[in-house]
Every structure is written in structure tokens, then in C-alpha cells.
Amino acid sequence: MKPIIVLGSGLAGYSVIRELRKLNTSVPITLITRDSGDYYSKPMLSNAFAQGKDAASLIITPASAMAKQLDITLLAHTEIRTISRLDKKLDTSSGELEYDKLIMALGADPVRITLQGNAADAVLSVNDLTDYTRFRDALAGVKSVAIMGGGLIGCEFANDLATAGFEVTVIDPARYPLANLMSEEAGQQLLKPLTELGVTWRFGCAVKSVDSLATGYALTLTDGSNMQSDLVLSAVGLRPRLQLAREVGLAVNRGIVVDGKLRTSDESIYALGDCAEYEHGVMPYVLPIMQSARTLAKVLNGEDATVNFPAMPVVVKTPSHPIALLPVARDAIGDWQVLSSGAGIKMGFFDNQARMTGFVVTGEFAGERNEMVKKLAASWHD
């Protein structure tokens, strides 16, 4: 019996295996990963330093224990060379393998902006345990950190590093933090708490070049200004891993295109997680991954299931000013409205029929995200 083969040992890969094992304990499953296969929480990478956690302490379950627990064959440190869709075979660095169904849970890579300067390659990014180890080691003896990007990951790192005592500067082309996810009124709420922690904000510009100094780096910004920093971290976003899918002729757009059953353009190949593009776009968050994994497990078990994404708030891990939000599309038609304000803000995004399609709650209101989900649902039934 040919196995189901899963490519990728992140949350998406392990979650679909775990969900499938709840339904079927006998189907053979092989997990192939280019890293160690240890199970850990990737979202923890951006707020682990201040807690004194190294890479080893972030591992929840070692790879060997995951393989035993889930009764799977695990091939770690294995690269995929080619996929032969016609005869359903993989050529890997661990040998040739046949599959019945193939699951792409490949994840995403950090976006790397082209920079000038002789130290452009010294800019770090953190996307896995290996990156985190390198970053943590680089922080030894460092006093200041420049963060490229004021989005979700950039703000989480800023909060974490400032809490740990570093002088942090966040550089972003927008006018306020988290500009791609929420309103300016909500974004402004984050400025004061993080500033009080020691974060300096440089909005309306980006890093143009990075050059080495005797100690640290000289940064030239696109507005013509200059600054110095002991270390530079890029947190400007993630890009789905599409190369393998492109090479084998699968339909791709921003992600690997899938239907409601998580099928790609090849009926034997499925995709989920950060590498996948669903009907409503790429959804690089924990809750959509879990929802997709449950649906795909049913499909792989022969059930008739279609993925359905309910309202799934995103929690921003900025303890100095907690935030939860339900993003709206960039081209969404409607307006943000303030519902409450104080030591934080509560806002809803309403379309032209007065239906709530998104929200943000910050500070003292951050714990009301479930109530906001209910309020959103109610606005669609009024």
C-alpha cells in the first residue's frame, strides 16, 4: 500500500497528520522534511528571547517522539529533487519514494529586500529554529537592534527585544505600525507603550543600504537619513514556497492554488498552510492552518468535506499593548468605526450595508475578541 507523503514538518504538516490519525490509524504516512523534524511553535520565535528561551527549549516534542506518537516514517534533513506526477514518485536525497497522495505543507520564506552596501548579507531574518539560534548568538554583546518592518512580526520582535533591554528602532514605509492589518487609530495605540519600553519609530522610509563599521552597521534610509545599529533584523513579510510546485507544473498564483478540498491542479496532490492559496487568498495564520488540517484529514480519509473558514481573529503578541484583530481585505469597501476607547481601542470595519467584516481590539479591550466575533456574526443576521 503506497503511503500518503507529507512534505514539511511545520504546524501544517504535523497538524494534518495528527488529524488524520484521529480518523485512521492504519494508513501508512511518510513525513519528509529538510530540517530536523522536531515539533515546535513557530509563532514563539518572535517573543522567546525576553523569556530566556534558546532554540532547544522551544522544541515541544523531538522528531523521534513525534514519529513514534503518530506512527509515521519520518525522513529528516531530506531534500526533494523532483516529483514525477505521472507515476506518482518522488526523487529525494534519501532515495526514490512512491506515493498515493502527496501533501504540500512547504511553508514560506522570509521576503528579502534587495539592499545596497557591503553588509547587505549581514541582515538577519528569523523563520525557523536554525535562524533563531543564529539570531540569538548574534545578540551577544549587542546594545542596539534595527528592525526592518513594522508589521506583526516586526512589532512582536520589537516588544520582545525592548523588554530584554535592547535599544530598538523599527523602520517602516507606512505611517504607523501594523498598517496592513488595521486602522491608523488602532496602530497609534501601540506607539506609546512600545516607545516607553525603548522602541524608536522611523516611519515613511525604508532601509536602502547597510555597510559595516568597526562595530555594528551604518544604515542609509530612503529618506536620505542615516543611523547606526549593532544588528539588523529583517521582518518585512513571508513569501509562500512555490518553486517545487512551479517546477512540476502545478497551478500557482500568490500561493499553490487549491480548491475547497485543498486539492491542487493535480487530483493526487494537496496543499495547505503558508504555501497554499485558498479561495480568499493566502492565509498565513494559525487558526486557518488548523481548520484546513481538519478538513484535509477528512478528505484523505475518503469523506466528503469542504474547508470553511469562520471568523478567526489574529492575536498580536505585544504584551506591552495586547492586540487581537480580524483583518479585512486591502480593497475592502467600507469604513472603520470606533466603538469604544480608553486604555486601548475597539473598532469595527463596516461595509456599505452596515455589516461588520473586520475588527480590532487593543489594550484593555483585547480580551473581547470572542465577543467581537459574535457581534460580527450578529450584524450579518440583522
Contents of the next structure:
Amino acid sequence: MKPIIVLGSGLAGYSVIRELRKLNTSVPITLITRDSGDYYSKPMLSNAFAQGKDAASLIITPASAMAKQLDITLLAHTEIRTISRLDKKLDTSSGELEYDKLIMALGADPVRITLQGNAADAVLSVNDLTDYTRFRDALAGVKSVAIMGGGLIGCEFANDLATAGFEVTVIDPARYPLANLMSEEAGQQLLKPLTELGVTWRFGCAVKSVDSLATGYALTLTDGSNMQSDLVLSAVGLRPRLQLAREVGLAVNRGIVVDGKLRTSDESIYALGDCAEYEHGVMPYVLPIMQSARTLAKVLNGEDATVNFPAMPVVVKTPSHPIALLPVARDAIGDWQVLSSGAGIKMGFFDNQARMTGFVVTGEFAGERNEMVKKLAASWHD
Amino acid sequence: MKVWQCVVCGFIYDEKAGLPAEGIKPGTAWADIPDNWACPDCGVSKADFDMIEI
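Form predicted on its own done; form predicted together with its partner chain now:
Every component of the complex follows; first up is the chain already shown.
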């Protein structure tokens, strides 16, 4: 029997295998990864430094134990050369393999902005354990860190590094932090707690060039100002890994296009996680992965299942001012309304029929995300 | 008394310590935590993730 082959050992790849094993203990599964295959929690990368954690201590279960636990064949440090869709074969750096079903759980790459200057390549991004090791090493002996991007990952790193005692500067073209995800009023809530922790905010501009100094780097910003920093970290977003899908002719848009059964334009190939574009769009967060992994496991087990995405709040790990939110589509019609405020704010985004389509809870209200999910559901039934 | 870890974010739940800040008394077994409980670190609900015993 030809195996189900999963490409990628991140949360998406391992979650679908874990879910499938709950339903089916006999189907052969092969996992191919260009990484080590060690299971770790990616959300922890942006708040591990202040806790003194190195890459090894972030590993929850080593690759060999995962392979045993899930009864899979694991091919680590293996690159996919190409997929022959007609005869359902993979050409990899570990040899040729035939598949029955192929699962793309390839993840996403950090977006890199083209920079001028002789040290543009010295800008780091942290997207996996290897990156984290490099980043942690680079922080040794450093006092200041410039973070490009004041979104989710940028703000989490800012909080973490400022807690660890670094002078952090966050540079973002928007007017306030997390501007792609929530209201300006909510963004303002985060400013003061992080400022008190030692974060400097530079809104309305971006980094233009990075040049080496005797120690650290000289940065020129798009507003013409200059600053210096010992280290530059880029956290300006993620881009689904599409190259392989594109090369073999699968339908791609912003992500690898999948239907409600997580199937790509090839009926034997499926995709989920940060590389996928669901019917609702690209959703590079934890909860959509868990949701789609469960559905895909059922589909692979021969059951009739369609993915259903409920309201899935995103938790922003900024302990100085915790935030949970349900993002609103960029082109959504409606308004943000303040529901409560105090040491934090509670806001809902309402469409023109008074239905809630998004929310944000910060500070003292951050624990109310489940109540907000209920409130949102109720607003659709009234 | 057991110690559990969220497979998504690495959050540790120690039954002996409970989570008093979340209204979960010390000594509460994982099985007795309500199904609508969510992981305080990653927000994944109890029904949504597996805790592994460590």
C-alpha cells in the first residue's frame, strides 16, 4: 500500500498526522521535512528569549520520539525536487517515493523587504528553530534591537526583548501597532505599557537602508531620519511557500488554493496551514490549523467532512498588555465600537446590520475572548 | 497528580498547582477542567488540543 506523504513537520503537518492516527492506526504515513523533524511550538519563538530558553529547550518532542509515537516513517533534512503528479511520485534528496495522497504543509517564509546599504543581509528574521538559534547567538553582547514591523510578531518580540532588558525600537509605516488586525483605539492601548518597558515607537516610516558600523548598524528611515542599532530584526509578515505547488501546476493564488475538503486542484494532493488559501483566504494562525487538520484527517480516512471555521480568536502574546482579537477582513464594511474601557479596551466591529464580525479585547478585558465569541454568535441570531 | 503540556504552545498545566488566576483550584485533575476552558497562552480550547502527560 502506498503511503500518505506529508510534506512539512510544523504544527500543520504534525497536527494532521496526530488527528489521522486517532482515526486510523494502520494507514502508512511518511513525513518528509527539510528540518530535523523535532516537534516544537512555533508560537513560542517570539516569547522565549526573556524566559531564557534556547532552541533545544523549545523542543517538546524530538523527531525520533515523534516517529515512534505516531508510527510514521520520517525523512528529515530532505528536500523535495519535484512531484510527478501523473504517476504520483516524488523526487527527493532521499530518493524517489510513491504516494497515495500527498499533503502539503509547507508553511510560509518571512517577507523580506528590499533594503539598501552594505548590511541589508545582516537583518535577521525568526521563522523556525534554526533562525531562533542564530538570533539568540546574535543577541549576545547586544544592547539595542531595531524591529522592522509592528504587527503581531513584531510586537511580541518587542515585549519579549524589552522585558529581557534590550533597548527596542519598533519601526512601522502604519499609525499604530497591529494596524492590520485591529482598531486604532486598541492599538493605542499597547503603546504606553511597552513604552514603559523601554520600547521606542517609530510610526509612519519604514527602514530604507542598513549599513555596518564598527559596532552595530546605521539605519536610514524613509522619513529621512537616522538611527543606530546593534541588531536589526525583520518581522513584516509571512508569505505562503508556493514555489513547489507553482512548479507542478497546482492552482495558486495568495496561497495554495484548497476547497472545503482541503483538496488542491489535484484530487490526490491536499494542503493546509500557512501555505494554504482556504475559501476564507490565507489564515496563518494556530486555530485554523487545528480546525483544518481535524477535517483533513477525516477526509483522508474516507469520511465525508468539510472544514468549518468558527470564530477563531488570535492571542497576541504581549504580557505587558495582553490582547486577543478576531481580525476583520481589510475590505470589511462596518465600524469599530467601544464596548468597555478601563485598564484596556473592549471593542467590537459591527456590520451595517449590527452583526459583530470581529473584536478586540486588551488589558483587563483580554480574558474575555470566549465571552466575545459568544456575543458575536448571538449578534447573528438576534 | 500529573503535569500536562499543551502540544500547540508548550503551556504547562500542573494539576497540583491548578490555575488559581483562571479560577481552577489547586489539585484539579485535567479531566475535571471544563470543556470551554482555553489554553491561557495560545487560546486553543480544551476540546481543540491534546495535552500530553510529561
